[in-house]
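Just the one chain here, the form predicted on its own, laid out as structure tokens.
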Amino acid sequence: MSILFSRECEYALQAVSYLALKPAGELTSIKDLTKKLRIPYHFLAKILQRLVGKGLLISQKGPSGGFGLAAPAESITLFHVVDAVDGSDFLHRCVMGFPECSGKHPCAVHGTWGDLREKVYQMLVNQNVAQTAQEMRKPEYRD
């Protein structure tokens, strides 16, 4: 599990990146996704339905059904996925967990975390899933 994001969010980023490699309009079954990405079926189903509800994915039931991106991969940023699953609270929370942490009452790493948080945010909003998918080196993304 990453430092910033939940396991659910990590899996969402993986699945959306995988779907970004598919031609527009092509649907991928959850069975294929779970096999390729090695994500538990029921956990992935829950994640994908959340992304459908947030408008990032489309789904179709039936033998030829599956999941696909609801918009061009170039228009979906990593931040869209993170925000849909985990929200954007990490942008406002103290990394040490102090609720009263602020510029007026900073924790020991307040300044450093603020700089890092801004860099993370910029990376998430500036990187789209098309770029992420194209730069992916894991073999399961290249079938």
Contents of the next structure:
Number of protein chains: 2
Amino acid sequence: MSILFSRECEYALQAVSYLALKPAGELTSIKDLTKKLRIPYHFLAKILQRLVGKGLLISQKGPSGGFGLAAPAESITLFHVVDAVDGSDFLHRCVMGFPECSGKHPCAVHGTWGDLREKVYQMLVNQNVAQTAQEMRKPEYRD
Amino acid sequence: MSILFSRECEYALQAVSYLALKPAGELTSIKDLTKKLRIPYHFLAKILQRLVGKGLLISQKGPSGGFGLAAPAESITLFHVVDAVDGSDFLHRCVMGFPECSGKHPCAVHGTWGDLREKVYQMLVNQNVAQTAQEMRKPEYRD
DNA sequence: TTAAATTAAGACAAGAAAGTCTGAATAGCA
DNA sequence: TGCTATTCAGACTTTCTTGTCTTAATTTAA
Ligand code: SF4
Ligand code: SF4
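Following the display of the form predicted on its own, present the structure of the form predicted in complex with the DNA.
Below is the whole assembly, all chains and molecules, this chain first.
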């Protein structure tokens, strides 16, 4: 099981971060991405296509085609990506899985968990993919 | 998709909390639990059996049999339950799904996410199921 | 204009998680 | 003793997620 976000969403975060590393306007093919990130080729293709649909990425077919960010890396936050793929339900759900967080009769962890969710949200919103791209400069991700 | 913990784990948390509401030594049948918590009967049975195996619950067969806590409610924390069902991997995993958190080349969210995981852990460890049981006294869970 | 390289679209397959069913074992009780 | 209510064990089914494959459309460049 994945933590907090779906596998697809995790891959999306990784892929967008990788694209953020490239100069604006440069396109990267699925082949390149899949080689660096070790994400299944066709699965990644679907994910990227969805992100194009959501307006986060642009794409071009044909030789020298590929994918690139649709906006400056500094303006795309992790939350943009998460929201596009998994949605934002996770910001409202009870950690114990109780059906409704009425708020009228909160349990003992209600406040604590609410705070943590908020902090996760802040983390995602405050982090843009230009910053995250630095991760890609780690030795293990170099050519 | 469930958040942070598997469905099975969420059900376990709910069930143990419900049992914590009963006087020590009193046994509750799956039938009763499933009626109150709206958890599928046979699925709940498997979960409870696993918790017995892990030593968190005790059980007795036959008429007037059922399940009960194996220790005082105050001594069982949410983390005990989570650990028994889902394990504690979630305390070490990267929120973006990157394979390894080496720590040698941390990305920009590494520290923040690590702090949040730690706070989740503290929440689970500090909360015992006697406290959580109060949730069950909510109007919507009364008979 | 043709060939090659790429994305686009969607059906299909495999695997994992969630849920169901059946029969056996055990315990209480008349 | 037998009857009934319960847990126990495990196989089975369903549903969801993840991953694969195939074919079409588009673009570039020889
Ligand atoms: S009150 Fe507590 S248990 Fe209930 S929904 Fe809110 S966080 Fe979850
Ligand atoms: S450095 Fe950041 S992206 Fe890499 S594993 Fe740690 S938290 Fe995840």
